[in-house]
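This document starts with one chain, in the form predicted alone, laid out as structure tokens.
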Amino acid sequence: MNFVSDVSGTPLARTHHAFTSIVKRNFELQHEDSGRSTRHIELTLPEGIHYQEGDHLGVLPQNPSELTERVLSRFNLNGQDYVNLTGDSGSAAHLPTGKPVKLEELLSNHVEFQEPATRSQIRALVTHTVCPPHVKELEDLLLDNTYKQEILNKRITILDLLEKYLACEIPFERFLALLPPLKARYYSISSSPLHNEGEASITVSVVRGEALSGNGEYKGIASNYLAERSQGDKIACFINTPQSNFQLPKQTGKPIIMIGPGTGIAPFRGFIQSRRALKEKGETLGTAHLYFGCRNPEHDFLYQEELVQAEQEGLVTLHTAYSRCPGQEKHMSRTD
């Protein structure tokens, strides 16, 4: 491993041939009350960019500085330097070997620091222990049921069981080629090309909470990375068209059933937005039923103006289902 002075891609864009979109629009659909986070961000896409209703957008996420900041203070580096990562350092098929790279960037856009550990990877810890008790501990967490409570059940990864086992001095590259590839994230795209040409809109529940191990706080990488985005910020992704077929009929007049709680409104709200394109240029539509279920109307029922004035308009009828209402048993209703 040689510092350097240029940087290299990433090779994630490339293998999914992703685009740069620029956010329009990034705002909260939850209630301060609910004590969650659900985001609407709306996308300007590039020119000759085009998906369909149903279609997935994929994210390249990136992580969080606090995140690579844990790695650079457990390996004494700075994030400003540049590696040049060779062949021979073990590195995966997943790093940008053979060509300068920050160390910043490598470790925000390459690989995944949050899945559990792996067998191998402690076993990798092992090999690199120098302090007979703590190669002890380490080998006892490769028993099955202990594997299984205190790595898998507690969600401990490769870099928490680093900062607690000091007496590991495992080379950085050889962490590094331990470590799987940063992975596209899929939204649901929840808006229609035929409501606004040239822009998508994603639906993105934050995930946030304490960690199972009992250390802090937890947060999901993608959702948070996006959370966090700002108007005109960039961000790297692709379409991706589900096999599953999961599409509005081509026979426009075919009644269709629509059951999504939650961020699973996401691709209906898409499908809303055609029926009412489609019915403004004199198509007939078949009838469609939506149910939606949330917790609480005051605090989750995303996108209700909309879902309320589609039904008004006679592209929808609107079935909720509502578990956290004080007072009440947990119920199903029909909006009149």
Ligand SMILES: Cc1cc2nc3c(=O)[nH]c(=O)nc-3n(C[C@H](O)[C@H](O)[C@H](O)COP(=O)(O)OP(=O)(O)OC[C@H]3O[C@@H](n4cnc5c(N)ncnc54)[C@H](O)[C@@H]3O)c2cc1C
Second form
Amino acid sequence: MNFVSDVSGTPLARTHHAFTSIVKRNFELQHEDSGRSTRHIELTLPEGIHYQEGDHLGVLPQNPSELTERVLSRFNLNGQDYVNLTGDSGSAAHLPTGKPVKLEELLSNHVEFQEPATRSQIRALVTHTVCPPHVKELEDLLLDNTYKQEILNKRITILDLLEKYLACEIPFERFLALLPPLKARYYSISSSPLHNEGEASITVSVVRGEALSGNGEYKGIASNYLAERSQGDKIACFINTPQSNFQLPKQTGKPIIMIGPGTGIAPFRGFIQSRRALKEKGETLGTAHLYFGCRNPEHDFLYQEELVQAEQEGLVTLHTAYSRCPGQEKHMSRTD
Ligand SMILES: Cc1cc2nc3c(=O)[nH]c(=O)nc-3n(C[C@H](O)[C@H](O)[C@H](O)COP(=O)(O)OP(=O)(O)OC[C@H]3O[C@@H](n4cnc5c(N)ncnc54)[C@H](O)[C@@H]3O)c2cc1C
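Got the form predicted alone; could you also share the form predicted together with the ligand?
Then the entire complex follows, led off by the chain already shown.
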């Protein structure tokens, strides 16, 4: 099986039995006036990988270079240098220990940098800070209300604090050990294997906006990583079948109601593709109602053309609700 270079050997990839898929298409679903971004990403799966409608795609993202550069710069390190980490399989289980690893690779693929600083991280910074006024300021952050208001609500990270408190001399390896492991992110698969076996698509709302910290722009790790992939790029991922039995009923004649605002439409697009394939095979389909909501149909009615087409083919009855149509009350309608 193929793997994305650099990610293949990570403990995260091994835990999830990750494989490599190739980006076939990646395009914007929102109208340019919407001010937001939702990407439709089609992936070619390697041979032998199967999924069913309603499954999730787990994605192993990589931290962007803006973020890893901040760490390298704060610790005055060179991303091209190699380090050899030692540690046990407990606290360091998510880190590549016992072999030389390039710093850039280590920072891109193994740890989260954007989680709010924990109390134990702040305590560690206190221990390694020599300047008494800064020690006091850091200690104050541990007080219940201050911690909530200044750290949790603003999502201030340990990296933000290190950049503010330059007198803190925490060693790099200690900093690294304090960071949580990089997490896989899940996306509902928005296609049906009956439509195109060997391919899967996802529908990704890109997390981007003014940072709650007041410090520039906040960019979600996985959604931006995915949004920036181009045709031919490799993505490390895995298929996850939810335990909730979120699937089309086995008896095709059973009626179904689907409710999916925004990117919640994703699995239902797969369901509708499946219904089309089943209908073409001569199966009798029960009725299907889809309730979809968005802000304004001119901006963010995802897959509008496809859904209207599916309704014309008798595959689904659409019900829509719009929350931000200028001059109109919030309303819901049936499109017929
Ligand atoms: C089962 C499942 C299915 C899912 N399906 C889909 C799907 O089909 N499509 C989809 O788009 N998503 C889906 N998600 C969500 C998806 O997994 C990710 O959580 C989402 O894409 C954000 O990940 P990220 O790495 O981009 O952001 P992260 O790096 O994880 O950042 C998100 C965090 O940043 C915080 N944050 C947001 N804005 C700001 C800001 N301005 N300043 C500071 N902090 C901020 C948020 O509160 C959140 O805690 C699904 C999740 C699950 C569990």
